[in-house]
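Read the single chain below, which is given as C-alpha cells and is the form predicted alone.
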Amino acid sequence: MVFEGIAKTALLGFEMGMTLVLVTVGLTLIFGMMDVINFAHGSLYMLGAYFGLAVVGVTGNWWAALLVAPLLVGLLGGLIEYFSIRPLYGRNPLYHILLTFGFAIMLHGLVTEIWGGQVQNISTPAVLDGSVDLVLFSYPLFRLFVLGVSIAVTAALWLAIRQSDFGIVMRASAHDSEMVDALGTDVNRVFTAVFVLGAVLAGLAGVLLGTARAVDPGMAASVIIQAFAIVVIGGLGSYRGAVVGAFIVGMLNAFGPMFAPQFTDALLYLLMAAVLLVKPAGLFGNPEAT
C-alpha cells in the first residue's frame, strides 16, 4: 500500500516536472540568448489557458484549442518582442525587467476584465476522459497524455537545438551575436523567433495545465515563481539545467505535501538557497551547456 502511494506520487511528480519544463525552457532560452529576464512569461502561460478556454467555447473542439491558443500566444509574444523589447537590446537589463513586469500587470488586468476573476474549467476531450490501470494504481488518461506531450516536445526541442541549422545559429548567437550578424545572419530575426518559440511553449503549457487543473488569473504568478526558481536551480541560460531543475521541483511539489505538508511552500526556497550556497551559478550554470 505504501509502495503504491509512493509510485503514484512519483509519477505525479514526473508529470508536474515535465509540464514545468514547457514553461521554463522558453524562459531560459530567452534569457540565454537575449539576456532578457521576461517577467511576462507567466502571463503568456496564463493567456494560453484563457485563449484555449475561448476557443473551446466558440468551437467546442479541445484539439482546435490545443493548436490555435499557443499560436495566438506566439503571435502576441512576437509583437511584444518586436515593438517593445527589441529597441532595448544592449541597454541595462533593468529596462527589460521593468518593461516585462509592466506587461505582466497589464495582461493580468486585461484577463480579469474580459474573463473575470473566478476559477473556470476547460472540459477534457471525451477521447482522453477516464483512467488507465497501471497495475499498482489507476491514473487519469488526460494526465498521461499531458506527460507524453511534454516529453515529446522537450525531446524534439533538444534535438532541434543540437542538430538543426537554426539550433546552431541559436547557440552561435548566444555566444557572439555580433559575429553571427557580421557573417550575414539577421540576429534580430533569430531573437524574435526564439521569443515566439518561448511564447508558444508557454501557451501550450497553459492549455494543457489549464485543462488538467483550472484556469484563473492567479495561475501566472504561481507558475512564474516556480519557473524562476527552476532557472536559478538549474543555472541561468542552460537547457539541461531547466529540464533537471523542473524535474526536481516537480518531485518536490509531489512529495512535499506527503512528508512535510506544513513546509511545502518553504521547501522550494530552501532548495534554491542550498543550491546557490553550493553552486552559485546553479547546477548547470554554464550557457554553453545547452
Given for the second form:
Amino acid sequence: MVFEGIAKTALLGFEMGMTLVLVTVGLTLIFGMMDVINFAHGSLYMLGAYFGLAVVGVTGNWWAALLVAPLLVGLLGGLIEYFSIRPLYGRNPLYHILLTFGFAIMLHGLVTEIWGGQVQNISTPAVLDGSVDLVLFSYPLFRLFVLGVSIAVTAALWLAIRQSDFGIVMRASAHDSEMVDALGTDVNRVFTAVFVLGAVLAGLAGVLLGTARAVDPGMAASVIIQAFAIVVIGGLGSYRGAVVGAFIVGMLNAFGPMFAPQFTDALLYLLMAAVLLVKPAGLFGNPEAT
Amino acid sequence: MGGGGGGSDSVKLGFVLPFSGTYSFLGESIVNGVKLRLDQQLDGEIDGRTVEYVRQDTGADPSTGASITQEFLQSENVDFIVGPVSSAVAGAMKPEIAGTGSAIWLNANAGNYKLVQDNCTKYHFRTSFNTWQTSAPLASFVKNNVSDNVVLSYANYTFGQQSKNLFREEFESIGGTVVSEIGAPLGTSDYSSFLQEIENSGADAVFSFFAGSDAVNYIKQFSSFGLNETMTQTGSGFLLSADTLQAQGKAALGMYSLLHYTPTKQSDRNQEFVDAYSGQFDATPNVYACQGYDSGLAAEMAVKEAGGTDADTMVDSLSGKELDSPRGYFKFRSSTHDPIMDMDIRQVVEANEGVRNEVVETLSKVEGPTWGCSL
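For comparison with the form predicted alone, would you give the structure of this protein in the form predicted together with its partner chain?
To see the whole picture, the full complex is given below, headed by that same chain.
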C-alpha cells in the first residue's frame, strides 16, 4: 500500500518533470544561444493550446491539432524573432526583456479577445481515453502518451544537439557567435531556427497539456514561473540543466503534497534559493557565461 | 464638483469590476446582468430618472479597487457602487464606502463573510452570497445521502479556506467525520499528487472548493485517475458552475454541488430571465449574470421606494426587503444586509450536448450566522 503510493507518486513526478522539459528547453536554448530572456515563452505555450482548440474545432481531428498547432506557433515565433528580436541583438538585454514582456501582454489580450476569458477544453482523442493497468496501480493512458512523447522529443533533441551538423553549429554559435559568423555560417539564420524550434516545442507542450488540463488565458503565467525556476535551478542556457532541473521540480511537485501540502509552492522557491547559494550559476550553468 | 451628479434627474452606477485578466469574464457577466434589467427591461430609466454608468477596471488588485471607489464616490458622485469580484478587493473598498456614506454598495460577487463580521456597514448590500451559504448547508445533505466521512480539498487561499472551514464546522456538528484536508495552491495546473493524497485518505466522499480553471483541472484529473469510481465528489457550486461545466464535460457526471443560482432551474421566473438574457447576449446566464441582474433589481427598488437617491433613505428602503430574483426567494436580511435565499443542491447529469446541472433539492430561505452584526 505504502510502496504502491510511493511508486505511483514517483511516476507522477517523472511525468510532470518530463512535460515541463518541453516548455523549459526552448526557454533555455534561446537564452543559451542569444542571451534573450523570453518572457513570451509561456504565451507561446498558451497559443499552442488555443491553436489546438481551433484546429480540433475546424477539423474535429485531435491528431491534426497535435501536428498543425505547434507548426503555427513555430511560424509565429519565427516572425517575432525576425521582425522584433533580431534588430535588438547586441544591445542591453533589458530591451529583450521589455519586448518579450510586451508580447506576453499582447498575446494575452489577443487570446482573451478572440476566445474569451472562459475556461475551455480540448477533448482527449478516443483512442487515448481510459487507463492502463500497471500491476501496482492504474494510470491514465493519455498521461502515459504525453510522457512518451516528452521522452522521445527530449532524447531526439539531445542527439541532435550532440551529433548533427546543425547541433555543432548551434553549440559553436552559443560559444562564440562572431567566430562562427566569420567562418561563413549565417548566425542570424541559426538564431531564427533555434527560436522557431523553441516555439514549436512550447506549442507542442500547449496542445498536450491543454488536452490533459484546461485551456484558459491564465495558463501562460502559471507555466512561465515554473519554467524560469527550473532554468535558474538547472543553470541558464544549459540543456542538461533544463532536463535535470525539470526532473527535480517534477519530483518536488509530486512528493511535496505528501509531506507538506501547504508549502508546495514555497518548496520550489526554497530549492531555488538553496541551489543559488551553493552554485550561483545553477547546477549546470557556466559561471563565466553570466 | 459639477452639478453634483446623482441629482434629481439621474441615477448613476459605478462598476468597480475586473475587465481584464482572469476574472474579466465575471466582470462582463455582472455588467450584462445589470444592463439587462436597467437598459433593456426598464429602457434606461428608473422612476423617470435616466440611468448612467461609469466603469473602471480593478484587475484583481485591492488598492486599485479602493482608489477607483474613492474616485467614483468623490468626483463622479455615484449613487451605487456595483462590484467587486474579489473578496480581497471588497475588503479594501469597505472603509471608503462606509466612511463616505453617500452611496449604496451592491456587492455583486465578493462572498467573504468577514465583510459582515468586522465592522459591518449599513451601506453594504450583498446581491450575491456569503461563504457560509455556499458551503455549510451542503453538510447535512452529504451526511444523510452520501457519506458520514469526508476529505476536504480546496484552493489554498482565503475563500477556499473559509469554504472548507465552514463546511467542516457544520459537518462535525451533525456527527460527521472529516478524515483529512488537502490544500492545493491557487492556480495549480497538475493536481495528480494532491489526488493521490485524497485517495490515500480512504474517505468515501470529498468536499471541495475550486473555481475557474482550477475547478476544470481538478475535476478532469479527479476522473481521469478513476477517483470518481471510488469516492463521491461534492462541493461548493463554483466547482461545477455554468462557466466551467462545458469544459469539465463527462468527467463531472454524478457530482453534487450547492449554489444559489442554476440556469437550468425549473421555474417561470428563471425561464423568463434565461430567455431575456440569451436573447440579448447570445449566451446562457451564469451565476454572475444573475448577481448582476439582482443588483439591477436592487437599484431599481431602492430608488423607487426612496423616491430619490439619498443614500440613507435608500438603505431603509432596501433593508429587510424581498427581490423578485431569478434564483428564487431573496430577501436582504435586516441585521446584516446579506441575502436570505433559496439554495439549490444540484447533480451533474447528461444532457443533449454534454452535461448540465439538475436541481436535486432546494433548501429554502437559507440564512446562516450574523457574525455579531446587528444593523
